[in-house]
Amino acid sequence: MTNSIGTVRQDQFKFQLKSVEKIPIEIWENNSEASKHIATSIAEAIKDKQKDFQPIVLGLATGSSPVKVYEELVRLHKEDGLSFSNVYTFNLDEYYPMQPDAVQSYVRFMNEHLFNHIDIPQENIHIPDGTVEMDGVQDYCDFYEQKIESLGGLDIQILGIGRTGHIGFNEPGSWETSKTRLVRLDNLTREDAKGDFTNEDVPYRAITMGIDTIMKAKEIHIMAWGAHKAPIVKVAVEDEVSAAVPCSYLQHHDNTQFYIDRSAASELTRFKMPWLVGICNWDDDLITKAVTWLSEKLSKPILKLTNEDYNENNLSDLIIEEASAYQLNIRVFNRLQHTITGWPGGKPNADDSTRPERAKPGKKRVIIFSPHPDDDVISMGGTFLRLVDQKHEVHVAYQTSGNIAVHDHDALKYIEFYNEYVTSVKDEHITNDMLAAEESIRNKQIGQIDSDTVRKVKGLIRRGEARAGARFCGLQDSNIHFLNLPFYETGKTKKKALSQDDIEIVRNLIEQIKPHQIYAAGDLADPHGTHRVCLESIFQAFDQLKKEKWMKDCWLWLYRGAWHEYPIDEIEMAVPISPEELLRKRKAIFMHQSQKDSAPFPGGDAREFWQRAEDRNREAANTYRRLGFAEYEAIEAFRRWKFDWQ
């Protein structure tokens, strides 16, 4: 992306950062490259020990953060001959109680991601036992500690960080002297784990290594990927050590390295408020960030900021070259004003020099890509309606089936209806598949993957709801496209890697329609989720089509998901939504009945999707209002992704 906002070179402030960041941090463009770096470091340590005929002890973590590290270690084993014959491993934690063959067990996780693919001796693998009887847990934990110590302690410990600041399952309140023990899980931790426990409760307890156990490791690699980790990363590395944020204890460790991507770094002072830690290279993006920050901090509209306001808040540099603060205020105010438009497809026969979109052609071909079958109306339903109302040729493309996000009871309702209808009309051709599907759901075991037929039914439920929502927004069926990208079709929360088959499906649709505008879920902050993979499929399709002349006129606009909005200084198109349009958007979301009331994957937010969407849209409008702009009911926000060849 060529128009990155407020980018600050990491080395620009090295002379001052130690007073702000108390744990060494490496910031990477993406988690793939960072994970390869970590895996290479571990591989070199393993080989160094092998040269001296010594064992090496690794502390391992589960969850999404280390997955790509394990993938790279497996690749190094298979392609470069890296041996794990001298490696002993100790996992951080395990749910309690938990059977080792359960879908959610960390035994299964580690086997699938690492152990089944390398030559580590089975007796060298240690994972906390979730089947130990309650009266034997403490003795077992003591044994786990003694086993680590008998091997000389942990040489390298891999960690992720939870949103509560936990490392392992050391939740807020854990002491620095804590050992391996049974703990009670924080509510937020359990909410975050719900995606792995689709039809059952997340355990309340777990066995975890203690803070003291972790701190004795000779070397620690800790990772955080995505914007949802940004707030806790800042607290852990910049604030004082506190039991309320167990990760902050790592400030006391002599050899810890924190690896994060750009999204996880977004709340660090050097990125969010770089003027507080060093001399800045001021450009228009960074100036806008600083002025809007000052306006919000002082609760004053931009046009009311004074010279004293800038001088007293470390921003005196901004007004040195200006005749007055007011001149700077006007410049920033105008820039933000020009992001607001009621014409997301461009206003025909109008001066478009200060508008986000082009005036020509007056009627554009538009594709709205929706990763799941409801992201279109949840994230940009008001703009969707506006584009249709303004007579653009709008297409919507649902990239995945969304079939795992349907409750069993909803699927059973449809299957029973079908079976009872066919029986009532005495149709002798009733399918055995549907009867088997009904039986499958009725006898489904905890953690069991749905049969192909059940997944098909659930996918059809999502498809019907998506079609109803798009029709409500005014689309003809010919403009509604279901792509069913293959990477998604595993029946599990863990998906396959993006393949050329996925990319070709997306590319073919773009090539067929030749759009002037594409809207896509721009959740770059989520490095593991479906949104990020779906966006990557679009990026790859653009790359394969870039030599086509018509592609130079195809603009890509990114929207955020249901939880977070772009910061005000990063918004490049803000579409006001009237009260009537907001109500229409709500009704479009209501078409997705299987996701209403209690969606299978609600995230850590008790609100329904329509409530989250409306609250976010209203808060965006309130942010503009606080800065001194007109008061709107709601606003949907977008950023344009610009390719180097455009």
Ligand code: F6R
Second form
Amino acid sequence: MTNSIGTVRQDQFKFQLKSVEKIPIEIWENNSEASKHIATSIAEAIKDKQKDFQPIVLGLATGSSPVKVYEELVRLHKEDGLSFSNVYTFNLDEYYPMQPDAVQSYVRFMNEHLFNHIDIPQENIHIPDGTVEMDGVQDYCDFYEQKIESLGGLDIQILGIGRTGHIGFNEPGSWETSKTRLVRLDNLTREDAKGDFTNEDVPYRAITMGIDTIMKAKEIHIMAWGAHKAPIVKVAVEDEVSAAVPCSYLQHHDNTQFYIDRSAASELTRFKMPWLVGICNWDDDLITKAVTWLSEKLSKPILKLTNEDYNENNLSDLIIEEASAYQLNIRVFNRLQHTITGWPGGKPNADDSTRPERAKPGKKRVIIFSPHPDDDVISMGGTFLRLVDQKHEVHVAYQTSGNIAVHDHDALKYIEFYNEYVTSVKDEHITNDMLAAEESIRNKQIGQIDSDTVRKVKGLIRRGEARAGARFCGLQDSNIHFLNLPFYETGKTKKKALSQDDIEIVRNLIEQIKPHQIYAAGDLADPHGTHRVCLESIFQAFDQLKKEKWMKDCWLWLYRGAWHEYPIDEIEMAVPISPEELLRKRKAIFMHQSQKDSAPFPGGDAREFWQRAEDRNREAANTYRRLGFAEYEAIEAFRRWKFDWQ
Ligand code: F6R
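Here we have the form predicted alone; I need the corresponding form predicted together with fructose -6-phosphate.
Okay, now the whole complex, with that chain kicking things off.
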């Protein structure tokens, strides 16, 4: 298998026979390049207008999607002298109510990402006002519409898409004729915004431009990055236009361009089921994808699929190439069967020619990298326990402190304990720092960043929990490593860029242990998140160490974070977990008390981490069972990352 990120590779798709996409799409390898491209086309439009001494009106969005576009526009201003003096801007939306100086306000967002760094005249900037009185909102919205029209309408509108399919804050149910107005936010949108509103309620309402306002723009650039956007992108561009997915209205706009990365493209039919829309270059990966798809679609185990099943479901090409369903079924069945192993570190003294791991050495050195202090047990607790039980030398390395994900009330509990204890024993050495920390939590303002001491305490809370979890899995303290990578230490959800300091810490540990196996969170699909950055630090460390002889034997196994599992056709090692092991895994997760009940950043999922992990591991086992394999209680899945020099 070759490394891919869950989509069909370009070379597997010979040509497209029909297109089911109703909005033009450009798929980019990464969002940085795509964002530069969008920024350049905006810059060209600005300059064209400047040549004719004309103003230009831009419709702007907030959120994570356009951040790199703004970054590039700022760079073009600073380095290439692009002027914004003829630019008028109208932002799509603002929470309601919202003070402009609040941390979460879109005024602040726009100032920080764009306006503070360019030469746009202040009076040319328009952002819906989250402070107008309720009885004046409608008049205010009408005024906003008129203002856009009085300047000749929007020349270019940039958009992101929400997981509900919203554009602006036009949530499902918005009409095509809607104009700027006050709206109620969808629950999923509020969930997604929770990360910005730590310890506080996300507003229920917003002021947003309407669908009609947006559709009148002469040119629209819409973007979506990351796998979490893939399902909604597919529906918006492939399904019928519907008020249930407001973004689909863009199918009626004649100058819209959708920019997505490979992860956001992964649900498009041309990638997910290319045989439905085109001719494929069949290789083993694609064949496995098609056969497992057919088996699931018809609810038939692989070995029961017939020639007719293939012929009736757009897969007759496969039968032509393989001669018969019988041979094809056996080939795919065997391939999947060989992914299953109870010996994640390799089975000593066994023939390993069809096993996922090497038999030798019988006792391996292993590092489990865990981006946050609990990903090890959540994502691969069963395999962790097995590796220890099977006597491998297992190390765990917690890459970040995880300190932003601890509730204030938990930190206060520890700080008060410390202060009261030290006071009660009449120790003079009680530090001012800790008293100040107690004060700062008690008086914390909404959105305020924790002091260094509070962050330290929160990090220590997670450290203690991680240690307890790893000890529960059978590790000695000397095999538990806390890396505290510096990129994470901002106290905010937004992190610093990965630097050589981070990479060096990871590299040093790998060099010290010289492992045969490394496990890492392989959330390649998440372009912004901590997991992606942590993985990047490992990739870079591998790159810097690749000349070392022992690195040839260092295999990198990727597991997926708490959110979703690998599709069955991408799994290369499936480790069954018995009912008892699943219970032990649950207990290891329970050691992370600060993340229990309701973690500060649970994502759009109300289940606790142990429930998510169990549901996911059971579902993996069920998928194998439905395809016709043995029935296991649960399965943890891995995919091997192969470097071209290995
Ligand atoms: C922002 C806006 C929203 C976002 C959408 C995607 O002004 O109106 O529609 O574009 O929620 O958000 P991100 O880009 O954060 O995924």
